[in-house]
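One chain is shown next in structure tokens, namely the form predicted on its own.
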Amino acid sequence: MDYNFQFNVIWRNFDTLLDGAWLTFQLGVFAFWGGALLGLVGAALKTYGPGPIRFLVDVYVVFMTNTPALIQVYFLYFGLPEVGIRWSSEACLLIGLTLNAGAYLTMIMRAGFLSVRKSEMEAGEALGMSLVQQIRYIIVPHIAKSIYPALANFFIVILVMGTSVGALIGVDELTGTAINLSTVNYRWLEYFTVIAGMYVVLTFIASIGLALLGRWAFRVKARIF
């Protein structure tokens, strides 16, 4: 092998890579928490909603979980302009990832809803709680404790795998930034070696943050990695 590594080229543009990493982290956080809100509403409607509403939730979940996230983002970015709707590449990526995450998190949180004991719900009814109050004070804390590790793992998936889709529609997240920089000097191997390490660091930071949040807010002993 006669390849001459030149990592000094990457270090000269490292601040640009850090900007891309920060955008990646922001997109992952907003997409996850937006998806978590959609998932909570979807799980509640699927559990307690009337038949037609449950059917609509099922259609949403089946469609979003059986089509690639890339196709969903492409539809927003390339398809909607055909009918006069134009959003920025960042908005299309964020909305696409949020809708995709919401579908998966609906299924995850649905399992949490079903795991709540009937006696707990009956106790809430005896105290005069409405359904919304039961979801807020009984179901959500129970879900947080029972499925928090699954939620934390899903955030890592969005952060590492989901946001990199943005590189294909011109979003300057970490992968997109590396592609743009490497087309200037053709040091592909060096750039992608470095960003692979940066993704590991991002994942490690996110894992620590989620573990600390789980232990502080929900008393869940979530593992780091």
Second form
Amino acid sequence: MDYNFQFNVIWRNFDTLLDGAWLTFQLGVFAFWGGALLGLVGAALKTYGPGPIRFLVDVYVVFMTNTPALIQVYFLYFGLPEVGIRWSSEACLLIGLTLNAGAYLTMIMRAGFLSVRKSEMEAGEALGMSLVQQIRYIIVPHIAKSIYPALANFFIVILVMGTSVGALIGVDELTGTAINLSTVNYRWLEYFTVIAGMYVVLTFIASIGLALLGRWAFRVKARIF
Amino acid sequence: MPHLAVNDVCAKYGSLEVLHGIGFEVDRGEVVSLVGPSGSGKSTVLRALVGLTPVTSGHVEVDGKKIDYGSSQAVKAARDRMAIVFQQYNLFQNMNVMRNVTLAPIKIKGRPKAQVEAKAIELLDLVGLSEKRDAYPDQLSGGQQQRVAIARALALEPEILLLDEVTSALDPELVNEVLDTIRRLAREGMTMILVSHEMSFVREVSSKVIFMDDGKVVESGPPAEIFDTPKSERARDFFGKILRH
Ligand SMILES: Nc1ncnc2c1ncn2[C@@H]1O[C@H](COP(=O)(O)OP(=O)(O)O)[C@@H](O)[C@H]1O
Ligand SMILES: [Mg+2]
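Can you now output the form predicted in complex with its partner chain? The one shown was the form predicted on its own.
Zooming out: every chain and molecule, the one shown earlier first.
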């Protein structure tokens, strides 16, 4: 191979890449927590809601998990303006990713609702807890602990794969920034090598953070790799 | 006026009626025991009292005031006055001992944290577990978990404590530590309804024994009477079987 790698231009624009990485990180965190909240509500409605509501949750989950996240974000970005709703590309990406994550997390958390010990719920009820209080004090810690690895993996998926969809609607997250910069001087290979490394570092930091959080909050002994 | 009066109560699981008109009374400070064959509905009586199994007819009165199990407010009020301890302890697995005991009084009843914690420390001392405050349920033996469950129920300061076979999931050598706790509560004048197969213990602590079979009260009276001179064939049969071994 006689390609001549030239990384100098990249280091000159490294600040811009760091900004992109920071935005990627923020988008990942917000979409995950928003999705977790949606997932919790979705799983609760799927478990305890009346028939029609359970059906609506199913429709939401099937629709969002069986269509590409890219299409969902496109729909918000290109489709909604047709009916007069115009959001920034960042907002479309964040909302799209959150809705998408919410559907996956509804499925993941549903497993937690089904596996909670019925007797613990009953003990809570006998102590005077309402259903919402039982969910909050019994099911949420149970979910956090028992499916923590699945949740942590899913966070990484959003952080790396989900956010990069933004590149296609002009969000300056890490991938989008790299594409923009490389169209100026055609150093694609260098840029993509460097951001691949940055994604790995980002994932590594997130994994350590999640493992520490899990250990501290839920007594989960999570493996980092 | 009795502290608790249960009148002709029926209860169902789904469409299956398992209590067919249960009646008995409990005075303040009294220990009343429910005994009878497995499946006779003893647990269901306790569950119905705290609104875990729906009461379909009959009524329950506390201090002469009727509890309407159809209203969630009234059920909440009933749960304020009666606390249940389950055979399988049913502790919250993801909380340490202290939080198991203090969660409901603080978060559900909204009592002041400092006061609840002081009370919890006292209760854990009473059940002999002051050292285990920070332990999680899976780090405790069955007997210890059951004593935490008793402390958790007492933390709500109930007027009546309902104990459902609290020793039957325990290894024999752990049974006594739990029975000692109950003895202590009885001495302190706690009103209790006890479901138990420990007949000598029932005889020792109860002022009244209720023999149930097939969702009905067959007979009731002072322990000596029920155990030594049961009137019904079914009670004679039952005690004959279990007292022989
Ligand atoms: N959750 C339940 N669903 C349906 N039937 C039940 C349930 N719990 C108990 N039963 C039935 O109710 C009857 C009384 O049970 P229970 O009150 O547990 O008896 P005991 O405590 O005296 O052994 C039994 O026939 C039992 O099979
Ligand atoms: Mg029982």
